[in-house]
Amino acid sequence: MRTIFATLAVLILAVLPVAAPWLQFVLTLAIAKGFAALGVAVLLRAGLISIGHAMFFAASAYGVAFLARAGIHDFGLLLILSVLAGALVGAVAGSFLVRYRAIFFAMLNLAVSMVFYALCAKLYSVTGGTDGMPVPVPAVFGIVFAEPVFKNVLFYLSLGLMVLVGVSVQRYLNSPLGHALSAVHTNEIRLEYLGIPVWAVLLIAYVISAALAGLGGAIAGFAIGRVVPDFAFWTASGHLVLIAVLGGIGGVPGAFIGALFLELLHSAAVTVTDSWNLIVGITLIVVIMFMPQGVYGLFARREVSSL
């Protein structure tokens, strides 16, 4: 039942844009977000909250942009090379940052994440401070399309990697590595007297939040054709833990939903208000108090009450 509901769910944001073309960047960078909440929500298996996960969204979009500028423009290299990018990063502040836990962990994160911050706005002459790098159009498997087809390209690929990624994330969490993230947040100390590394098994959950990070970070960086400091701001990160709270980290679809519900919410509230932040807030609020499992918490309750 759920692959049904998962596969009829990707065939109607394939066929959105098509009925409404504005949809289309909206979409894509809700996707882009989806990822990086994604990494958010793996980390909250273990009952970590990361306030510093911008980092590696940011991380990986300057990444795409410095191998633009060094001469690289094919697609699928520029977007492998800077996830790893943002998982480089990820391995070599996780190593100690996994150490901690509680709001020992939320605040260093945030922390690093701002100094990260800093170095890319006043870094003028490496990054382009607040003026940010372009991230020109590349070539999709040998071809240079003109901006608004390379858009399209965009979206459909990005929805083809929300599916790949997800089924990857759900084997993962499945797997014996995902359970044990689980028990971190249960019972930690028992994992140790079993002689289970638990600093290992956090390190190898953190490296991969943040390629999932920096994946968001890549997609967002081709989507909007320009990387900013803002990329690595703390309410960015803020942002992505409230997308995945939404969500509900019961299940992967969830920091999609929480996404894509967020960034649809933000685009029909402009339109009425310029006070949107108003209907926003308010909205979050019903679905915090009256969804404590997420949106995607709602559908999977529907799914066991059926059978």
The other form holds:
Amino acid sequence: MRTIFATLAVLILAVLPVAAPWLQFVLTLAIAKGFAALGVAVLLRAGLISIGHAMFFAASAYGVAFLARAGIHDFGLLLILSVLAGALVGAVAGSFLVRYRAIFFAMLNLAVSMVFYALCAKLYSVTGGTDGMPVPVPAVFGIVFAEPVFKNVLFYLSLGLMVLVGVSVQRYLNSPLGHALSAVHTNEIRLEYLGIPVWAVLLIAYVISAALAGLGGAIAGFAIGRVVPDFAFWTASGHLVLIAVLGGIGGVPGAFIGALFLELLHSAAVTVTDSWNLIVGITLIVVIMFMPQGVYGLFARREVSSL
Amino acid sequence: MTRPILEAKGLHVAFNGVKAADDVSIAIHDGEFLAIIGPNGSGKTTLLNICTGYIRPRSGRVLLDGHDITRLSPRAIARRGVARAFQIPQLFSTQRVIDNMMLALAATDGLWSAVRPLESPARRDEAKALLDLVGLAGDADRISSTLPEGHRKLLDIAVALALKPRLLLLDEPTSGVSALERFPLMEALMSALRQRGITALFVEHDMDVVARYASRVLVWNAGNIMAQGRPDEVFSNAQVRQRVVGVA
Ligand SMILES: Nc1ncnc2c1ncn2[C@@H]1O[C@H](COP(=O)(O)OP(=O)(O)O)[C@@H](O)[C@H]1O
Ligand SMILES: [Mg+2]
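With the form predicted alone in hand, show me what the form predicted together with the partner chain looks like.
What follows is the whole complex; the chain from before opens it.
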């Protein structure tokens, strides 16, 4: 039943840009942010809120730009290497961040990402400062498309990746490591007494979440054609947390539903009003108060509670 | 006698000047079912905390098979085959009962898979068998926070058993368990321990349970061992009867 729903949703997404071409960019960006929000949602499982994941989003986007500058033009290679770069930054940052919990974890992620943002903005000779760096159109499987065609190809590749990566992350969450991750939230003492190293469970989750954010960043870089320090700004990180909460931390589809919802709301709102933040704020209040499971919770089967 | 599995030597612990262990030495031998009795606040749980690396004694040593484990973490000690059930159950309360069990099983034989699901038919069967042992077979798919307190204790014990320990430390296993379920639980537990060759130490308040099941009793009072021996010997000790068992 769920699989049918998901298949249907993906099919609808696939045909939408055919009907309304302007949607293609919005949807690509939504999927990109969905990946990053999924990264945030993975850590939310352990009860950890990162307000710094835009750093990994930006790290991979800059990764693409640097690699392209260094002469790599293959889309697949750029994507893989830049995601690895994001994961590597995640491994370095994570190895000391996973020792912290609650507000300390949230604030340290924020702090580290702000240092990263400042470096991107200030190192003009390396990163182009606030002008950012261009992300040229790459070759896909050896074919160099015209830019509009590439954007189309990018959208469908992103859609495919969304399904592939989504299924993989779901598998991870269902695995012993995924269950151990949720267990960090409920009882670290019991985990230790099971002989399970909490830090390793968290570090693996952190690297996975950084890689997901990186994947989103790389796709966003390709879609926009440029990467700027604002990719890493704290409001972008906050946006990702917002999407993760909006989507509900229950399931993998939530992150993408949340991202689509917000991006579509954004494009609808900016055409009629300039009070975008007001709309977002009210939406979030409504979601948190009335739909604690997030937007995804509307579709997910409710757990039979046995009180 | 054989070499002890677990040995504590000269333990000293104090909290804000209150002595929870004052030069305590104990030894547990293979196949024993050692009961620790004593008034509330006398330091029994603290002893388990020390033996599992949760707190460090101010002085003294803990040896497992003759190796010093005093400064090891609870995780490292767990991996050496020592499992613990807690006075206050330590569960993954938002997860299902069966998931609590399967994660414990996975901890010993397959935690590091990120692609295979936690739940496999074999693991589920193994978890079910242990739940059956403690009488929780019917609750497998409930969220563990919805269990009544007594059943949470049972689950906590089953989780400890799932680690396939050599040494099991039980902190008041029957407290919170209804009087009716108490003896069936102990019977099942004893047969499981015998079958699997598990040595156990248990803190217990129910003197009937102690008298019936313990192979040796250690009487704890104010951070000290007041008496020890076979249950019948200990219970006939006048001082113990007065101070601990509560009969004149
Ligand atoms: N972590 C701790 N910090 C401060 N005091 C503690 C701590 N743990 C135990 N105590 C104190 O040590 C004494 C022994 O406690 P405990 O070992 O729990 O006793 P028992 O299990 O025999 O009831 C009590 O007075 C208790 O208040
Ligand atoms: Mg106690």
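Here, rigid core means the biggest group of C-alpha atoms that superpose within 1.5 Å across both forms. None of these values were measured; they are calculated from a predicted model. Residue numbers count along the first chain shown, from 1.
S.K.: Classify G281 as shifted (yes) or not shifted (no) between these two forms, where shifted means its C-alpha moves by 2 Å or more with the rigid core superposed.
M.R.: It does shift by 2 Å or more.
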